Structure formats: C-alpha cells, structure tokens
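Let's start with one chain on its own, the form predicted alone, as structure tokens.
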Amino acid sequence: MINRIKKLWRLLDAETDGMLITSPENVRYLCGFSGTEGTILLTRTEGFFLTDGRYTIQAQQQVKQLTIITFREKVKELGRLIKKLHVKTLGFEARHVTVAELHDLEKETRLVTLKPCTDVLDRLRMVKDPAEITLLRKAARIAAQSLQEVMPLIRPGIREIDVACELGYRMKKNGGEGPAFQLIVASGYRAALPHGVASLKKIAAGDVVVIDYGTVYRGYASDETCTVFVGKPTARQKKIYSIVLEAHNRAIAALRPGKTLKMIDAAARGYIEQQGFKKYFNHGTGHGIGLAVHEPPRVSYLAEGAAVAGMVVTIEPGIYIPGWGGVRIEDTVVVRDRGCEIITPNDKRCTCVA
C-alpha cells in the first residue's frame, strides 16, 4: 500500500502539502480498510487513519503503516491534527465531501487552503497492476458461472424479480460479496430501458431479455450484459442483435494504448449510426472499472485522453426501441500492450433459451 501513497504524492503538485482521502474506494486502495467508516490524512512524511469505536478493531487488522486513531468527532478531530501537523494546502476529494462537511472542514482549519484534487484522484486507480487484474477476473468468473446456473429458469411465466434474486443469491454462494450494483433484468418492451432493474413482469415467450449483472470480489466489481431470446429470434430481433454485436467487436478491436477513448467510443457508435440506429443508441460505449463500478475513464464521444496499458474499462453498445425493445451486449476488458483482453467469459453469440 506504501507504493500506492506513493503514486499519490506523484500526482499531486509541490505545493500540496497534505491530503484528505475520504471515499471509500480510495480509501481501500490506499490502505486495505474494508469498512465504512474510514478516513486518511497524509502529509509528505505521515500518515494516518481515522474512524470511530466501532471499527477500530477492524482497523488494527487491515490497516498498516498508518497510524490509526479513533475519534469521537471527525471533524474536530481532523482540525487539531492538520493544525498539529502544520498542513498549508489540505488536497480534498471534491466529488465525496458535501458542502456541510466542507463547510465544517473550513471552519476547523481558517488558515489551511483546501484545494480540490478530484482530477488527481481520477488518475491514481485508472491503471490497474496485476493483482488488482486478477480480482476484477475472479470476479467476472463468479458472476459468470452464477448467471449459467440461473439460466434454466428464463422462461415464459417467471417474474424479472425472480430471476434477480436468484442470480444474487447465486452470486454469493459461489464466493462473491454480493451484487456489485442493482441488477437488471428487462424483458419484452422494457429492455428498452437502459438501467431497466428487474421488476415484477413476467417473461414472456418471444421476449429480449437483457441481464446486466456484475459481484463484487475482495472489493473488486465485475460488469457484464448479456441479452438472450426466449424461443426463437425473429428476423428484426436477429438483425439487431448482430448490429449491437459487430459494434461491440469493433470498439474491442479499436481497444488498444495510444487510441483516444473517444476513436474507441466512436468505432461503435459510428457503426450503429450507419446501419440507421444512431437514435436509438443513448449513453457512453463504456466506462472503468475496478473498486468502483463506474469510475474513470469513460469511453464516450465526451472521454478526454487515451487508453493505457493496465486500464481496465467494459464495452457496452446498445439499441433501444421504445415499445419495442432493446439489445445490450457488455464485456470487461483489459487493456494491453498490443490490445486488450476479455476477461468477461460468457459467449456473446446470439443466445436463445426456453
């Protein structure tokens, strides 16, 4: 974790003397606390951990080379240490702390700067080392042999709901946290819902189904879409299908160092656009990920930068009709030096089921 702090300092300017880590996700990156209760305070030469009674034991196990202390208030806490340390510029994570903790923050520390440093925070996870890689890849292994446990039960009759918790439950058993976000699964007319979270509709025969799921594995998420049939496709419901599917392979085969995130984003929506679907096709091709579901850097048509070797980002084209309904096929991938690598491992060909 020593590295990590490391990393940090290197990204920051010279005149950040100290630095405020609240989020759970860095906060875990940066020292290993696994609670929700944590907070870090480094300077260039210390480093401490702060969190209240109910996780100090907690704390003790997973934290190392910082000096932990239990509060009762935070805030004035977190004052009386910065003055102790003689803190000039105080860098914040401006994403995570509201405006009544900043305000409380200004009040405790009158003659410190506060600086954001949320651009500097984006960076420091957004390339991933190797152990990191084989979390985010037993993760996606989890959910994958959850999600084929589960899909005998897609058939006509059964409730999205069902089939939810049933892959949740799945996901835990075979070793996960639990699900990494609010699964989706939206058949029939609501898989033309984006973030369609699984409802009380029944599955009917002649029904898209689209599943977006993702566990969560020694903090690490995995993200992946898979869109089935029940029964047999219809011609328009193929077509749509290998649309999604060719724009999906053609963002992946685009995925390599040195290509912006936008000629990535573009590979796919350029494709779907010439096939008459531009419209229909509503959000970013894909985004990172790692102890965070969402989390730099995007791909998108908005994305600024390039992709970097060890980046790890899902790819997710999609089409959806309202009325009708939708196709989203979604891989995890890793950059690599000459490409990139799927670590998602479920097959994306057309997939019919019942």
Given for the second form:
There are 2 protein chains.
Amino acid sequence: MINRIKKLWRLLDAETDGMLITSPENVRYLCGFSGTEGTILLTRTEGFFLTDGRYTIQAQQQVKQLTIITFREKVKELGRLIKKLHVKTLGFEARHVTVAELHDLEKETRLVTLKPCTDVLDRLRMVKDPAEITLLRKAARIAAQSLQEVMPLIRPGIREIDVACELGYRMKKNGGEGPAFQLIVASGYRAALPHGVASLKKIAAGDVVVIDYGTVYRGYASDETCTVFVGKPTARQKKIYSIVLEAHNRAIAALRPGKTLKMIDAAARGYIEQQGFKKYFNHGTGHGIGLAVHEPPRVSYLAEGAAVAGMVVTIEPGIYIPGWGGVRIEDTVVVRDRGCEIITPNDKRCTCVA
Amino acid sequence: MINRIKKLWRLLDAETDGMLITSPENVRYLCGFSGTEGTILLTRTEGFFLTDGRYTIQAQQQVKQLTIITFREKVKELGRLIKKLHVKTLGFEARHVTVAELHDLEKETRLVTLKPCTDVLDRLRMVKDPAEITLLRKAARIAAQSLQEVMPLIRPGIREIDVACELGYRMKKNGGEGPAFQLIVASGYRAALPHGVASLKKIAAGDVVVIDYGTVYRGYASDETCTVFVGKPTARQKKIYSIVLEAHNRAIAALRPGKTLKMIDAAARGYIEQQGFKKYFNHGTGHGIGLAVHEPPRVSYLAEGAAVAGMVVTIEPGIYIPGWGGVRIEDTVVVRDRGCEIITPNDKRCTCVA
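Structure of the form predicted together with another copy of the chain (previous: the form predicted alone):
Complete assembly follows, chain above in first position.
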C-alpha cells in the first residue's frame, strides 16, 4: 500500500504538498481500512489516518503504515494537523468532498490553498495490480458458484425476492462479505427494467429471468448477469437472446489495449442497432469494477480514453422491450496484453430452467 | 408528497426560484422514486424528475406528480431545462453535491446563481409524519421477529458470520428489503469494537455478543442492538450490562419535546461517567433514523437543538473495554408529546442464551 501512496505522489504536481483522502474506497485502497469513518492526510514525508472512537481498535489492526489519530471533531482535528504540518497546498477529492464539507474545511484552513483533484486516484485505481485481480476473480467465483446452487429453485411459482434472498444467503455462506448491490431478479415483463430489483412477483412458465448479481470479497466487487428462460424459449426470445449474446461477444472480441472504450461500446451497440433494436438498448455497454461496483472507466458512447492492460470492466449489453421483457448478458473481464480474460465463470449460452 | 414539496418551498427564501434535489433519500422523500439515479428539479409552479434509460419505466410507475425526463447527459439536460424555465437562483443540496458536480453544473448554468442549501430538507425530514412512523415501526418489527427466530442458533461454536447471515436472510424472508447496514455480531473480545461487523470468529461459552442489526421496509430503516451472554454472565459482565441499561433507560426517560439533545446524551453519558467508565463510552448516544440509517438529529455531546414531537432517534449507549469486550443496548424511539415511545420491540433485560 506504501507503493500506492508513492504512485499517488508521482501523479500530483510539485506544488501540492498535502493530500486529503476521504472517499471510503480510496481510503481502503491506500491503507486497507474497511470501516465507514476514515480519512487519510498525507504530506510527502508523513501520513496520518483519522477516525472516531468506534474504529480505533480496528484501525490499529488494519492500518499499519500511517499514524492513527482518534478525533472528536474531525474538521477541527484536520485543521490543527494541517497547520502543524505546514501544508501550503492541500489536494482534495473534488468528486467526493461536498460543497458543504469544503466550506467547513476552508474555515479551519484559512492560509491553505485547497486544490480540487478529480482524477488522480481514479487513474491509479483504473488499472488493477495482480493482487486486486485475484480478489476480483475470487469474488466472481463465489458469486457464480452461489448462482449455480440457486438455479434449481428457479421454477414457476417462486417469487423473485425468494430467488434473490437465497442467492444473497448462498453468496455469504460461500465466503462473500455481502451483496455488491441490490440483487436484480427481473422476470417476465419486469425483465424490461434494466434495474429491476427483485420484487414480490412470482416467476411464471414462459418468463425470461434476468439475474444481475454480485458479491464482495475483501472489499472487491463482482458483477455478472445471467438471463435464463423458464421452459423452452419462444422463437422471439431465442432471437433476442442471440442478438444480445452476439453484441456481448463482439465487444469482448474487440477489447484489447489501445482500443478506445467508445469503440468497445460501438462494437456491441452497432450490432444491436443493425438488428433493428437500437432504441431498446438504453444504457452503456459496461463500467469499471474494483473496490466500487461502478468505477472508471466507462464503456459507453460517452467514454473517454482507451483500454489499458490491467483494467477490469463489465461488458453488459441488453435489449429491453416495455411490456415484453428483456435480455442482458454480462461478464466481468480483465484487459490483458493481447485481448481480455473473462473472470465471471458462468456459461453464457442460452439456458433454460424448469 | 406534494405536501412535502409545498413545505419545502415554505422553508426556502423568496429569492430562490428553483431547487435541485439530488440525494437519493431526499428524492425518495419528495417523489417516492426508489432507484439509484434520480434528480428532481423544482420551480414554484413546476416539477421535473430526471433519470436515465434504465429507470424510465420505474419512474413512470413511482413518480406521479412530476414530469419525467429521460436524459443521456444529465448535466447538459439540467442546463437546458434550467434555462428554459428561466430559473434565476437555484438552490442545491450543499451536503450532497460534490465540488466537482457543482463545477460541472456551473458550466451549464452561467447566468444562474447557485445557492448552497444545507438544512432545509434535513429540517423537513427530521420530524416524521404518521405514515413514516408506521413504516419505521414495521421495519423494526420485521427485524425483531427475525432476531427472535435466529436467537436459538447463538451457541458456542457458531461463527459470528453465520448468525449475521441467518439474520439477514430471515429479515428478507419476513418482508425486509435488505439489511439497513452491515450487520454487527461481535462476540467476546470483539464486542469491544463498537462497529464489529460479523467476522469468522466462533462464538464461545462465556462470550458477550453484541448484535446491532436493522432492516429496511419501503425505504425506511430500523436499528436496534441487543447484547446477550452465552451462558451465565460473570459478575463483571452483569455489572457492566446493568450500567449500560441504566444509562439507556435514563436517556429514554429524559427524552421529550423541548429537552435539548445534548441533555439526552448527558443523561446516558453522565451515568456511565459516574460509574467510572467514562473513557469506555466513545461515541454519541444516538442519531436520527428514517430513509437513512443515520440522519439528523444527532444525540451527542456535540448535538444542537432540542427534541420535537415526531423525531425518531436511536438511544444506544455502550461500554467498550479493549481486550475484555463490550455491551451496547439500543432502541429506536419516537418523540411524543409527553415523552417517547420505543418502537424496537425486543426486551432489553439481561438475556442469556445457550
């Protein structure tokens, strides 16, 4: 983790002599702390970790290379420390610090220049190191095994919420820390909701069921979507599934270092458009994943930049037809030197249950 | 919900002719939308709800009194709309909007004064209406019933994580939407961690077990802590339990409209100090709860203001002794005209299991 702090300093300009890290994922990334109240204050030679009394013991266990300080009033303590360290230009995370927090901090640091930094930690975190990829792979495996265990339950008559509930339970039993997000089990007409969090609806014969699920392992999230058919799919269901699968496969085949992320989106989106379903694919093709389920880079028509080896992103095109239902197929992939590697293990060929 | 929007306008000054609401809880509070991407833009005569393509159908189902707009680029769409509506002074949630978001918004609204608002929605949400209290009570009951179902599992040899996992599962089965926070099951020496999220540690005979848990029902959270002993408690365990219980009871007895929240904290804290455990109670006595698990008001030595009928807060003093363990006892209570009403149903008398 000391290496990550060193890399961070290399990305900051010479003028910046202090850096404040407040977002939980960035705090965890830099020092390993997994609680909800942690702040890191760095200078080029020293490092401090601030928390409140609830987390002092946990911080002593997890945070090895920073000086731990327990505060009663965070902003006052920060102000005192920043003054004592003679920080002149303090970088802060502009995408995390709120307007009100900045205002409070300004009152305690009148002689300090507070400098918004938006991308430095994003840039660091976008490219994963091997230890991170191991954790992401482990999370994906725990989740996939759990889905396999739950698959026999997907039968006409069971409620979506019961499937989600069993899946969440299995993921925990199998070693996950908890769901990475509210699990989506969207059946029949509800499959047209790209974010159809499991409801009380009963799954029926002939339904398509979109299952978008993930767990967390040592802070790292997994994200995979499997779409299954309850009984033999109709010709239309089969056709739409095969279009989404082809779009998904094309994006994955296109993904390698140097390709722009916009091109990866276009590989999936272009095929769906070509098949006449343009208006039914209304979200980006994917997103980065790591300590956060959604983190840079985006893989969308608005994406900037190109793929780099070590990036981990989802590829998840879908077709959603109001009133009819929908299909989404999602894998999490690691960009490798000559292509990419899928780390979500479930087979994406058309699957029927019941 | 239209009433809530009307109340909001009464709290804003005359100059403000537009209001932007972006925090998920405030969005849900004002329009009922439960997804993760929703923005409300209000003028004194019109109201708009902005979301992305994933949530269009859900918004049509949930958001009845605002005009629904699906955006491709949120900030650009907001800029266009704000211009079209001739907004001159736009209030925004300074405790939610980040420095980077404000910067992006400023670029799209050059002629508009962006005015930080910090407390208006807090002030509205701090005092719950009867419909909200019904949901909070329901959440608390689902959780408490689930804990009772799980209680027989708390035996020497079971892992903390298994208790948490079963409890999470039961709360969902019983109608909760999911855990309100990472469930705490902290046994033996781990009970000294005020936020001891369930670990792989096995519960042992003689352990104290702190269980801090909650679920969510239609967006509203519950929060309760039960501390139980595995086997007959030692004299010291009994003594510390009785001190925390007395502190908890004193705070609840003191809580009524007009009393300052600092006084409520002092009622619990003063007793713990008097018994010689001052340094082992290192967090506030409680916090508001509603659509967020932690929301204003605080009940702490730093709290401002007084209790008002309709406020819903937790009362949760604790004693945490490193190496030995800890005890916390927490109820959620509604401030009533002449005192307060406990809505977390579990009995707080000393309980032994196994």
